[in-house]
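Just the one chain here, the form predicted on its own, laid out as structure tokens.
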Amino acid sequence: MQVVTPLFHVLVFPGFLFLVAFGLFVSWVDRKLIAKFQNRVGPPILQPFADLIKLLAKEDIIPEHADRAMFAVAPLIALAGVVASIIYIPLWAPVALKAFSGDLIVVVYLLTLPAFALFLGGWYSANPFATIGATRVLSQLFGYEVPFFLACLGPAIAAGSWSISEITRAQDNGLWLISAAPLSFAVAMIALIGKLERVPFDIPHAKTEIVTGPEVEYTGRRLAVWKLAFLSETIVGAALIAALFLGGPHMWGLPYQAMPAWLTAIVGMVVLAVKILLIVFFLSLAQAAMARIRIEQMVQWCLLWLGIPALINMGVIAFVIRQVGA
């Protein structure tokens, strides 16, 4: 049992299988919002998953100049770091599974682990375009990790604790530290749409520009592999928020007392679940928000918003010139 409960963790719950098939359904809930905020029908709920069996079988491809051994490791690098880091955050009570003092610490560590591979697999893909990607990844790093780890200092200041347990036990009576910290909130969920390399952020990948950078070589199973690194972060990334600023599995005004066990983990599960959805409403709505737009709505928001102002600045014009010449 001492081998097999760890391995049940990392592998089945709350480890690598659970990230992916609870990744997915973000996914999918993802690409609906936004979706519907731009008018569109989106995919249906298992386009994700069959995205990815799609990927599964395609040919594993390695380019002939790359550095083949940090070429193949790279995906799985990422995706260690996101599978490490679930263990410490609380997902079904206060507490998180491995919990000890620091691990937030550890927790912002291991998310920039997928970065950092990110930047290796392109840097050592031999593909011009992989390594200017590689680099605007880098670069993008340094940017937004400074931000988010000042930003989670917030609620640990404020409990008085780096463990990310105590932080979420010390929300147990009801008050929220977002309410204490809400600059620090918002600075958090703006870099994560950094760390998850989202729109307006995206630009190591830049379709247009650089044809998906870091990730231009990589085909079948290691690019499934990136993809479901990048969507265990998102997971990850916003229950870490969820546990630092809006309690975690923790909702207040429920009888927590009166449940038995199985079903306070239930309700704990359930409780994250929807903020860490609610947090991912948000990140899409940044996203649709700052989205290429159709034609009808560029015409109609360029009549609406430019054309009455232009229309405006000739009245105002005509007024003055009336005015000069009497």
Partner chain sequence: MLDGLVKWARGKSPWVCHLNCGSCNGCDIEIVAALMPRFDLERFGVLLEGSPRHADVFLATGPMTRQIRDRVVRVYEQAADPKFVVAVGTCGVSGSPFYPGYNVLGGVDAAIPVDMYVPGCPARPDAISYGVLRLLATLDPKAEALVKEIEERYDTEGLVYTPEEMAQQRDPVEGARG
Contents of the next structure:
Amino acid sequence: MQVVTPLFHVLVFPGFLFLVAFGLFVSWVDRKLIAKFQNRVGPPILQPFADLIKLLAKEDIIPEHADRAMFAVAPLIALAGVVASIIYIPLWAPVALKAFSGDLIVVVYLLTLPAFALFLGGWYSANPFATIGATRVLSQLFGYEVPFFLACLGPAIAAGSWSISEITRAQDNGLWLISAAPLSFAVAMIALIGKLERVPFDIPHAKTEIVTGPEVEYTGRRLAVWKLAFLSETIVGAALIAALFLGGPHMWGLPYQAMPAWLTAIVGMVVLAVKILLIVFFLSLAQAAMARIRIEQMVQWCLLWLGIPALINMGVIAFVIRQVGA
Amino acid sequence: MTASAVLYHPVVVFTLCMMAGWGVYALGRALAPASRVIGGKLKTYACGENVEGESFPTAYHLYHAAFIFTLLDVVALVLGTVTGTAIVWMVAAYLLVGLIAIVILFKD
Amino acid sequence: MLDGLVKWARGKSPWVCHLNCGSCNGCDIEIVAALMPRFDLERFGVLLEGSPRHADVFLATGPMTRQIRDRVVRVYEQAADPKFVVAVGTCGVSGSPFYPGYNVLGGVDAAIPVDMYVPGCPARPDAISYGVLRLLATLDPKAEALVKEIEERYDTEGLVYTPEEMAQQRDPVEGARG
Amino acid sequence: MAKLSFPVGPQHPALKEPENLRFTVDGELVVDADIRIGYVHRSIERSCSERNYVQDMYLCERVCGICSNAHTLCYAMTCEKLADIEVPERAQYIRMLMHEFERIHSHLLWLGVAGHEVGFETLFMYVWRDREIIQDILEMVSGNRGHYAMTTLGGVRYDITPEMADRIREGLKVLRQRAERYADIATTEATFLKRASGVGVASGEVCRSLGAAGPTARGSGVPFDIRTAFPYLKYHTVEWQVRTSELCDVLGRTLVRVLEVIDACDICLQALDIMPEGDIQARFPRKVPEGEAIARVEAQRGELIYYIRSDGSDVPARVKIRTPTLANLPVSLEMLRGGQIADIPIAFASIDPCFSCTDRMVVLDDAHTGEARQMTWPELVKLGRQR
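Now that the form predicted on its own has been shown, please provide the structure of the form predicted together with its partner chain.
Below is the whole assembly, all chains and molecules, this chain first.
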């Protein structure tokens, strides 16, 4: 059992299979929402699943000048980085499957892996569009990564811990940390758009400029793994923000004490799913309402209008804690 | 260390996930038709035109952003590892560094 | 079972790539119009992809000009199997009315194999949607039911031709030219 | 530092048409831009000399799928000048209506594509949804969504009935409101402004010296419009103004186009009210007297010129077409140089390029001396189709 349970957790639930399935569902919600905003009907519910199967069943092409190993491994790194981080995020109870001091840092760094993988994949595709896309991925990372990190540190300082599970548990009293770190929350949401490379920050993938950027040469199953990595990243990023700012699987007013353990787990899961969908709703809304901006505009804007508010919020929290602590 | 502690270690989890991704590849290999190389299939895609060259290195001009990113990221990592009351001073110092960095960035 | 699943997925998820072989834009804007709110091809899973590497179905328009021919062939070759081509518009079908011109090689099939023909000048968005659906019906039996339903409700005579039907239509013309 | 050079086109998602732009970039900065055209050369001008005047009408219509009516209008005007035919009043009004309908449809199409180029998909979808109103009107009047075949030598083919006029009025009123809304979006949406303002700059001076035409020039404050400079049809009987913008950038061109949509709606509404009753076609002879003529119209992309020389037979000796995109290309390269990669699609699209109008063929005997030669039709066919 000692071996089987962790394997099950990593590969089936809440790890790989669950994440992929839920990610496919959420990407349908996303596409449907955008279609509705744009006055269209939108795709049927099984559409992302059909897309995945179709991509898997397509021919696989590796361009002659591409670095074969890098080309093949890059999507896997992206997917693995995202899926691995779900283990440390609380999903159905305020405690994750595995919690240790500093797991917040580990998760934040695991979530930067897709960006680096995308850079490598694009760079080693040996394609001019992919190369430009790859450099854009890195430039964009410089823009959103620091504000995202700073925004995540806000609740960490407020809760006095670097463990996501500890931070979530600190919100058990019903006081969500969004109240202590509203600016950090806003910054984290906007930085998440950058992290997921969605409009207005879909600069590395800009279809009309550089075709699709880094994954332009990818076909078939390798493209499918990229898509899986991106849609899992949506889930994990949203779950992380929910855990840090919105009490994770916790909802005030629900009689947790009166429920049996299995029911609290299910309720917690549903609550978290609703929060994730709300965050995705925000992402879709942003995508529908804005145009894509340029890379240098993005980097400057992010460091200025995301970096400074996040810093200010962090400073205020640190100052208040010091006063209270003294 | 128990088996579960080892299996939940980030490195092990990451490796397991890589293997799961490899499983997706294997599934794809089973479903997809065999690759037929005809004509310019393996050529670099460049809108239908022919491009010469095996790699396409490009210039980079956002070094100041890269510099600030590295600076702040490393300091943030240091911050993440301190505990106790020292954190308040660390945050203050960090704020200072951050503000200086942003001033440098927007100087011109 | 897996085979059925793959067929279903292919029928459900055609990502299209637009391939202009020297067209006058008339059909091209109608292709885009087919993706817009009024017709919304995304209902059937159609997505407009930029890179031919990601595409399943090429919507090719225009008479094949001499200049574009090699590029079109290369782009077609660079797409991953299985791939399909829908020739959109009368020019895409036969090169008409430009055909006798010195720089026009004929329809899209002068360079790449075509799986479905949608005539019209310009082809209407609904005809293009119907053409794509007819193509999908050859992949997925479930899409066939949808096409049957459409054919019962609307007059679809002459909107779309399969390569066999087109060959029958064409024979006398080819004879006259030859 | 290594400079990267890459092609955009002939098959590229930003371009709906096959043309080849080659860029040399330094990081994200465009150092040099060059253009290669000719992918859509379909031997139209030469084919015109192989067919009679009526057949050429349908060939010229298919020069471009977006401005097809402007082409037939200009072609018909040239032929009528040659044959000295007076077109009936009502036909002139209907021609003007079609001309403006087409301007509305084309400008809306452009606005949607501009939204697409900067990743603003919702604008794209909304504009194209509203564009269906004018498409319905065009279909109601002419029977087709594109290539309307409305103009004919000596007049127009179909009349506009009172019921049609009422439905047109209804549709145009809605469109006018929507166009005002889009003008509002274009000037207030922060992300769109970031992408349009100060991008693709070409001063009025540059536009004049490089011979830009249409909204591209008017967006840089050059108040040149064939409709007022060389009046044709019935534009002098309705009230409207030439729209210009001093912004000289993509935003300026966007505003000019959106305002022109509003103007076009006004022109059509006025024309529907003052249109006289009467014939819609004059008889046009099969053979045209010897001579040559030029006509120019303000197509939606700028000045369109037709030159026809007749040798007295039923087949024109020479048809020459000068399209606005050809005039705007030099300016567009100026806009691209020194800009950013991200601005390529929108800056290039801002001239509303149309390559199906533009592509020509030159045969060089000797690429070094640039010596050209004349070729006969069979020689051309042999050259074009040989493999």
